[in-house]
Structures are given as C-alpha cells and as structure tokens.
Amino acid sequence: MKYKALSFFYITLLFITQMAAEDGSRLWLRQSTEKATQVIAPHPSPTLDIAVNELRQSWKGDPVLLTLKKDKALKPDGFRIYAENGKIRVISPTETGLLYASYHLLRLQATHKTTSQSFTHNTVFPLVSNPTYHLRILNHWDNLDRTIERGYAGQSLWNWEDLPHILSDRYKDYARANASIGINGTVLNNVNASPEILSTDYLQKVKALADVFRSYGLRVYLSVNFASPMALDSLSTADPLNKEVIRWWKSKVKEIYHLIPDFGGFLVKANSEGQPGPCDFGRTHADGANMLADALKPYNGIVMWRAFVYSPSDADRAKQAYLEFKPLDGQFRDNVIVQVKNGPVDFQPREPYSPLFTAMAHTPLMVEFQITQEYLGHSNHLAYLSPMWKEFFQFVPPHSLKAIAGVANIGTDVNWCGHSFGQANWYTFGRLAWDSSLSSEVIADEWLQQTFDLGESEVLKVRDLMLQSREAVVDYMMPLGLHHLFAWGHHYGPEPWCDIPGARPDWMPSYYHKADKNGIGFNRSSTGSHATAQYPEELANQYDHPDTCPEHYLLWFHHLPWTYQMKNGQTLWEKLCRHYDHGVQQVKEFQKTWDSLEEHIDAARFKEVQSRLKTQMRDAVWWKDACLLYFQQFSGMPIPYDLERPIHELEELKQIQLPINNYECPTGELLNTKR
C-alpha cells in the first residue's frame, strides 16, 4: 500500500510538473490566478466583460472601479488610473480604453511597480496614458495557402479552409495578446495579395475573424490586389479613372461593410515587384489611392498605400521611392496614409531613415517596421529590435507620423514566434506604438519580468544581452554601412560574391558593396548618386563628406579606399575586420550569459534558446569568414593577427546553397549543403 501511495504521489507530481511546464504559448500573459478581487464595470458588454474577467482572475490589489467618462486629457483609447477611498478608479472615454487600462494594471503588478496594499500612497498613481498613434497595426504577410512570406514560425494562424465554421482557440488568444499591448488593427493577408481575398466566400471567412477580434478592440484590414476587378469579374481594365472600375470598387466596399461594419480599410502594394497598379494604366499612385479612398470614405475606412517601389533603372534604388512619391505630396485624399518602410532600401540590419519622412509635409505618413527578422537571422538569431526602432525615432519625430505598422513574426509555432526572444519584438512593437517615449531598457525589463521568473540581477543580465544583440548582428553581418550582402532568394546567409546571370543588378550584393581594388562602399554623395540631397540640408551636408558622416553609415554613403583612415587611426580594412570579429565575440558572450542562467529558466525554454544561440554562433562565424575572405581579395591586406583566424576556405563557403524558399527558416546546418 505504501508503494502504491508513493507511486501515486510521484505520478501526480509528474503530472503537475508537466502541466506547469513552459512552452512559450502564454507569451507575456503569465499572470497567476491565485486571488480574485472586486471589479465593478458600468454595464455588461463583450469588451467590458473581458476587462472584468482579466482583473478578477489576476489582480491582487484594491478593488477596481471601471468608469466610462469623457476627459479632456484623454484620447479615445486613453485612460486615467488613480486611487480613491481604498479603491482603484479607472476612467476612459471608451470600453476599449478600459480594457487597455486593465491590462496596464496587470502589467504594473507583474513588473513589481505596485504592491498588494492600498495604492493611495503608491507613486505609480495617478497615471494618465494616451497612445502615441491612433492606428497601431500589424501587417501579416500571410498567403491563402497558409504559407507566410518572410515567416519563420510555422504556418499562418488563419486556417482559411476551416473558416468561417471552425474557429481556432488561438484566434482569441491572438486578439488578447494584441489588446494587452495596445495593438488595435491587423491586416490579415500578404501585401502581394491574391484577388481571391475579396471574393464573397473569403469575405465570409474574414467576417468570422473580425467577429472574434472585435471585443478586444482589434479591427480587421485587408491587403488588396489593384487588378481585382479584372481577376474576379473579368473587367477589361483596372484603370482607377474608369467609371466601371470605380463602380466595382464601390460595390465591393459596400459588400464588405455590410458583413463587417467596423472594417478598417485597405493596404495596397501597387506597381512594385510585379504587382499591378495605377501606373499600368498611365495613372499615378495618387489616382489609384484616391479612387479606393473615395469608395471607403462613407464608411470611415482608410487606404494605406505603400511607398515601397523601385523600377529597373539606372537610378540608385535607395532614391527611387522619393523620386516617385515626392512629386505627389499633397495630392492624396485625407483618408489615405502613405506607408513608408523605415529605411530607403529594404529593412536592412541598419539603414538611415527613408528621406520621404521629411519630404512629404502635406501627406499623412506611417512608418512600416519589420518585426519578422527577414534580414536579421530569421528566427534563429536573437536580435532585440527596439534599439533599431528607437534609432529611427531619433530622426523622425513620432508626432510627425499618422500611424505605425509592423510586419508580424507570428505563426502556428507553439511559442508563436519561432524564437522565444522573437516574442519580445512583437511586444516591443505594441508598446512603442502606444508610447514611443518608452526606452529600450524599460520595454526589455517589462517583457522579461512578465515572460520569465527571474530575479532582479538575472533580469539585468538578460536585458544587457538584449540591448547589445541588434548591434552584434550588424557587426557580424554588415558593419560600417554595408548592406544587402545576403545570399540569393532567402536573405539568410552571406553571399557577397553572388552573380546570377540575367538578374536585376539591384538584386545583387555587388550592386551595394561595389568592392574593388580601390575600395568599398556605395557612393551616394554629391560625387556619386547624390542620394544625400534627398535629406534635409543639415543632414545632407553631414552625410555628404566622409569626415563628417557617422561611421555606422559610412559605406552606405561613400566608396572609400581600403586604406582610408578612420577616426581611431585604423585603416578602413582593419576597422571592418574588427567589427566582424567583435560581432562574433559578442555572440560568444551571449552564450555564456544564457548558460549561466540555467537554474533560473525553465528547462524547455532554456534549451530552445541555448540551441538557437549555438546556431547564431555558427552563423556569425560564417558571416565573418565569408565577408572578410571575399573582401580580402580586393583589399590585399592581412586580417589583423590578434583576431581569430577564419576557419573556412572561401571556395568552401561559395559552395553553400540554401533552399530558395521565403517560407522556411534554415536550420543552421549550413556547411553540409553544397551546390
């Protein structure tokens, strides 16, 4: 009997342990449900019921009174929290604002900014919080076959085959996660849009998702193919000034709003990378955007028109969006927002900001960040992106933008983002979209304290690792302003030697690095493509001269000799070598830091991150060896002898060929794959 009782005890303990095991699926929403508290709402509603349930399950403080009330200091989604007579008073003009406030209270609790006692004397309150942007939108590059362009965390969440009749539990979990960080919009499908998304059958599926998301304040948007009238109803044209085309779009918009009264609007990629657009019919981007805007206007819908355009031409690719859109400034309807990538080329590990942001004073603009790590090691590399986005805001004041968008890194993987630390970038995007003044340090602390069970000293260790991680990626991939050295097709590993016969020059790494015996870098100064002239005068003058150009942009704007003397007295070649080596050494330190935390991290997530750091280490050495051995052919100079030697041969590295597939993440076992 004792043996049976003991066996039962261990079986029960094992079951409890397995049930409590971490798999990352709870994201940063790991609040305990040990203690209920009194929560009073003004009335029952789907949104307020969520707020009440969240607080009743997890809030450990004083009773909470939720109140709908207009307040001159509050935007529609904003909220005020203060202590009064032993209660926490929460005020917002909208139910969604009260929901956001509820999640904020739980965030304060989880990050130890509140106590379990009365909050009357707590320095956290009174608190007023308003979003920086009214529109805080995720862009999913999800296809209808459930593949995800630049997705590295499994398939698309949206199971179109089962919709609208079968609703995954993850749809609600997704909406909840977004509400908890203030994201209020989601574009469901790829900007390379299939016209089929606007078919009646698919709109019924979209409606089913919108119905799930609505209570969480999450509004649905769709990417649309500009030639949809031709594809779906065999119109002979998609000319935006054609009356039949205009009538088609008005009818389609009416159909959408009949199904989804709070539908947000359209995202459009037009006349870019083979996508159809108004220019195919001799019209401008403004003509196309305005036609759609007019159809959406009666329903308060918007058009987000992407400025990511470049044509096969002799013009510097970094200049082309400016050249195409600057002349259209002031010509767009007031419900059109031009969506511009943060940099002028394409989500590189480091870019100067796109000059369009300071060139279109009469056009509402929104920034497009990329949360998914297309150019930063996919979901294999740890790269905390807040410092990158904060760097952008140093040049583009947040208040100058109308909205903010982020290309999502979310898929069907159990932990949502492939890499456990990929969750931090989703979280960070939402927090910066709500409050752009938050520092990278504060956001990292918040995420860590809510995601792991760490003490203060451990949080500091991992926070420092996170804060250094993006710069480490820049160092071992493309320091000093180098960019787009990626292998053909998948943007994962290095291939500075890449030369595909018949391919566009601006798809080749050599177009960007221009390495030769005389030096390296793209001359965008007044003696080259003169891209510097697209910036405000003060910056243009600074970027135009190597001696005043910031070193981290140096080879973005200048082609310089290998012997060019850097500010620290080293030659350009030596400084380049030391950056590559420094990136590798940092990843080694990341490994040491993470390994030292084994007893503080649950086993599953510890091993997952440890394994991915090993891959990142191999990749960092791969990048360093490939780039330095290749560029050394031109420089003719030795790698400084105090640095670690390359462990590969250049010809060996040239044989590596990964699958050209936008939808899968390489495994890191790179050197076993040959041409």
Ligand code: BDP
Contents of the next structure:
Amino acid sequence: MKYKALSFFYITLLFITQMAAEDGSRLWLRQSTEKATQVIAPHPSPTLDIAVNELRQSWKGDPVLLTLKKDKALKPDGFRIYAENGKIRVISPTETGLLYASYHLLRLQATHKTTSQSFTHNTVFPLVSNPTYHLRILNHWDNLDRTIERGYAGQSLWNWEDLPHILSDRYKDYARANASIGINGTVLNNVNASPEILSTDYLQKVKALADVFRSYGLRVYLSVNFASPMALDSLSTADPLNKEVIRWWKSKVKEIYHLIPDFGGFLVKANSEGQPGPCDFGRTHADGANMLADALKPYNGIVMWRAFVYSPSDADRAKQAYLEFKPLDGQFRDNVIVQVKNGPVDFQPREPYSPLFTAMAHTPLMVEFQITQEYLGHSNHLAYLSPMWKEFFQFVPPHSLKAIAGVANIGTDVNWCGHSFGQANWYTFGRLAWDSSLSSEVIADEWLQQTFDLGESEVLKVRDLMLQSREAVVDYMMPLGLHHLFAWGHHYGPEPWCDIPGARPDWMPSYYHKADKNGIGFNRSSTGSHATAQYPEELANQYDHPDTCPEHYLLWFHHLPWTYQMKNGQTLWEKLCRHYDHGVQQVKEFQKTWDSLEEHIDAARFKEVQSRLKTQMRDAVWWKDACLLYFQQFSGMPIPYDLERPIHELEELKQIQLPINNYECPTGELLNTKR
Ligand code: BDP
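Can I get the form predicted in complex with the ligand as well, since the one above is the form predicted on its own?
Full complex below, order starting with the chain above.
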C-alpha cells in the first residue's frame, strides 16, 4: 500500500514536471485530457480513428457526432459544424474533412471561442469552412545527407539511413501538426534535387514516410532533378522530346505509383542556378514540364514547375522570370502548375509582387512563400510573416491562384523551428492556405492562445509585438525598397560593400543598391530597366514615377539623389537613417515587452526568446551601423544628430566573417565564384 502510494506520488511528480517543462515540442497542440466526451464516427478507419482520439482526449464540450455526407456548400476537405439536440454535429464529404473539423473544434476551444461546456447556444455555430486552396503544400529543402538548405532548426527530420525500417515518432507528430492546420502536401526534398531520390532504394524510404502521413491526409511529393535519366541510368540525354527519355520517366512514375498510390507529383527547379533543365537541350520550360505532366497524368499526379529563373545576362534580374515564362502562357498541360516566388527577386524582407502573377492568364499558378527566414534573420530574429504574405494578397487575389506552397522552417530541433516564434510562421502558413481571408491579428491570437498560457492583456501585448516585427526587420535591414544587401552565401548579416572579383554581378549587393555620389537605388522605371512595364498599366504608371511610387518600394524602382525630398520634407538620406534607427528602437521595445512578461511565460521558453531577442538587438545595430556607415561614404551627409550614434567602425564590420556554412552549393558554377 505504502509502495503504491509512493509510486503514485512519483508518477504525479513526473507528470507535473513534464507539464511544467515546456520545450516547445508540443507546438500549438498543448491541450490535455480532462474529461472524456462521447465522440461517434460513422465507422473505424485510420483517419477517423485519429479524429475520434483527438476529440476524446481534449474536447470538453457536448458529445460530437461525425458524419460523412456530401453537401453542396462543401468542398472535399470542407466541413460544417452545428449544434443540434445537445450534440455537436460535424459534416464533411471526406474523412480528412472530418479530421480537419475535429482540429477546428479543438482550436475553437483553446481560443475560447466557445465559452461554456454546452455548445448548443453558441454563437460560433453553425459554421461552414472550406479551404481557399485545394493544395496546401510544404516544400522541404532537405538534402539526402540530412543537411537543410536554408534550414536553421537542426537537421532534416527524414532519417534516410534508418528508413524504411525505423520510423521516428516525429514523423507522426509532424503529420499531425500539419493536419491540425490543414496542410495536405509535403515535398520531402530540396529543389536542388539529388537524382538519387528517384532510385529504387530511396523510393522505398519515401513510401515508408507516405504510409505514416496518409491517415493524416498528408500526401507526399518529390523534387526531381531534370537530368535524372542520365544520372541514374546513364541515358545519353535528358531531352524531354527524346523517346527514350519519355519512356524512362513513364516507367519511373509507374514504379512510384506502384509503391505510393496517392503520390502527389513532382516539383522541378530547372535551368536555374545551374540545375539541369529542358533549355540545355534547346527545349522550353513548357516542353519539359509537359513531358513530366504526361507521365503523371494517368495517376492524377501534378507537376509544380518553378519559375525561379535568372541568368547572368544583361537583363535586370527582377525582369527575367517574366521574360522567360510570359511567352509560354497557355502552353502548359492542365496538370502543370507554375510555381512563382512571391517577389520577382528572391524572398527579400520586402519586394513588390512578382509581375508574373498578373501576366499568365492562361496558366494555373501557385505562390511560393518562404517560411524559413533565409533573409529575415534565420531562426535568431523574431519576424512574424503573416503581414508580409497578406501584403502579397493585396495585389494577387488569393482566388486567382491554384495552390500555395511554403518553404518549411522545420528541423530536428526539439521545438521544431529553432525560434519559438518560428512556429507561428509554420502555423500561419497553414491557416492562410486554408483561409486566406484570416487577418494577421486573428492568426497571431490563435497561435498565442494555443502556444502559451497567457491572459488576454498579455496576448494583446505579444500580438502587437508580432505584428510590428516584420516591418522592424525591413527597417533595420533594408528600408525604402532597398534589397539584397546581404552577406554573400549565408544571407544573414549585412555586406553592402561586398565585391568579389569575377563573381556574378547579380549576386553582388552593389548590383541592387547602386549607391554612388549621385544617389542610391535601382532604376527600374521607363528611364532604366523598365521593369515597371511588366505590371498592369495602373500600377506600372504608379511605380514609374518617384512621386507616385509608394515610399516602401522607392529604391526598388528608382535611383534617386541623396537630397531627394521625401513626402514628409526630409531628404532621402535623413529618411533612410531614421528608418534604420526606428528598426533598432523597435527591437529594443520588443525586448522590454518580452521581459515584462516573465512571470506569465514558462521559464525555458521565456529564456530562449529573451536570449534570441538579445541577438536580434545586436544584429539590428550591426545592420544599421554597417549600412549607414557604408552609404554615408557616398552621401557625405551626417546621420541626424538626435539619432543614436554608430558604435562600430566600418572597417571593423567589413572584417566580420560568420562561421555559417550551411549552404552547400549544388553546382560547379556556384562553387567557382563562392568565397
Ligand atoms: C534562394 C536560395 C537558394 C535556393 C534558391 C531557390 O538562396 O538556396 O536554392 O533560392 O529557391 O533563395 O531555388
């Protein structure tokens, strides 16, 4: 008896310590069991069993009845929830829809949208929810050696060496987290794809992952290397019109579907940054994409063909994807989606939208967002990305797109994303992919309420911080439309001075800022590269003139004198200085806000974020000093005297070499010019 009581004591203690030790591993899925509710499903199945278990474990309200039923108002993954006779009725045409609805109920509960135990008279119900996009896909830039290109949260989750025999528990946790926010596709490997992923050995491993993910409604896709037939089976060509090549892909696709009947399809980076592609054989992107699409078509597979192309030609890099893809509009098969990055250059803290989105009326398009913060301070800086993605949707109506993809920020770190607040970006991507009309405020609230145990006023404080965070990064890194001032290679710190003899000019910051005694900025107006002409007329006219161009895009589209008068009467130089300083001041405020919440946040996560904010603060000052001291050489003007003075010497900053080397260059072309 005594022994029993003692062990009960220890088990309880263990339970309490486990609960207290928040390590971030539970993400936004932290609800615990308190009361078993009755949950009824139409029949047992792997997917419905998950839905039932999730609700039985955490749902505290009225009994739930899950029903499979077609409904005119519902898309396949959509669901309807309403209260009837003291029960919650959930309806969807698919099992996955019922699973999504179950997670939605739990989300409502965790975010206090349902206030009492009885939901019969609740104002939230009845509700109907349909996804904005049918395809909501994560792109992992994971290499087969488990490094992750632009990954800042440990190694790749996929343990290729152990697969297919040993299955880490995290595979299921990963699928569950995705299902809870509606993500239904995952591209497992890097767009700089190793041909080996298509070898029979690796396909067995991919199958093992697909088997785990399936019941969570998560389909597997692969990035493929266009020259795979040459690399894997020594074909003499990868020409998409060559019969042998066509046969090779058809038989490879057959092999894949034999193993993975619900395989999603291919993602392709072709003729970009040294990757092989159809242009190597005198063919077009459409020829290449269509050949793969034909092979996948009998199995309902799709091709996501990336439009991220640019070469070291004379044309302005921001114009090149348009120049190459616009003439191909209407030439793609109906199971090809052209995947375009949100901006015309490359995931900068702020870019105007890529003009391709409004130029390809006859081609299904999808947007590629970058969840991993390659250009926004890696996993060291707090940058809530929802406002950035919503900004894109102001120009590109969500419904004009066929699908949505996000480059994942997930790795083996215990908290999955490195920075605790990186989880918010994974969460946001899923929520916006499901419902693009959600506001950044609502998503931040949801995430905060589920991720921490904060009171209402604390949620407001942190939400405010989150909402300002992306703009703060823009301010201390590259305000007013400046872009690509990043250090060569790792893209973390500033290097506006970077000049590597013999390197591609379009990889040098000076290509983008063009600072000299006369001014700063890239002239993309009608007197310059005329990139403005790629936009619809109204925007083109607006962007073409400095006086009508929004100030946050000013130096993206114009090269202007340092003394150019801004809308508030300040000179361009002064305004620039004030933006940099403002960014720094904001991070200082973030630190204060966070510290003031110490007693409301569990110790481990409090310290982790506190320490990352310190790093962010140091980096913000580094960015400000580096950029202002460097540009001051050209402007010859003083930094306004009411602003904090630089604390570094320019020469000292130029010496900084970070030991970050997680960027493995895939091709010789890159290696030759890499420091
Ligand atoms: C750039 C990254 C590079 C990627 C490339 C891409 O620096 O690592 O391979 O984009 O999207 O942002 O293909």
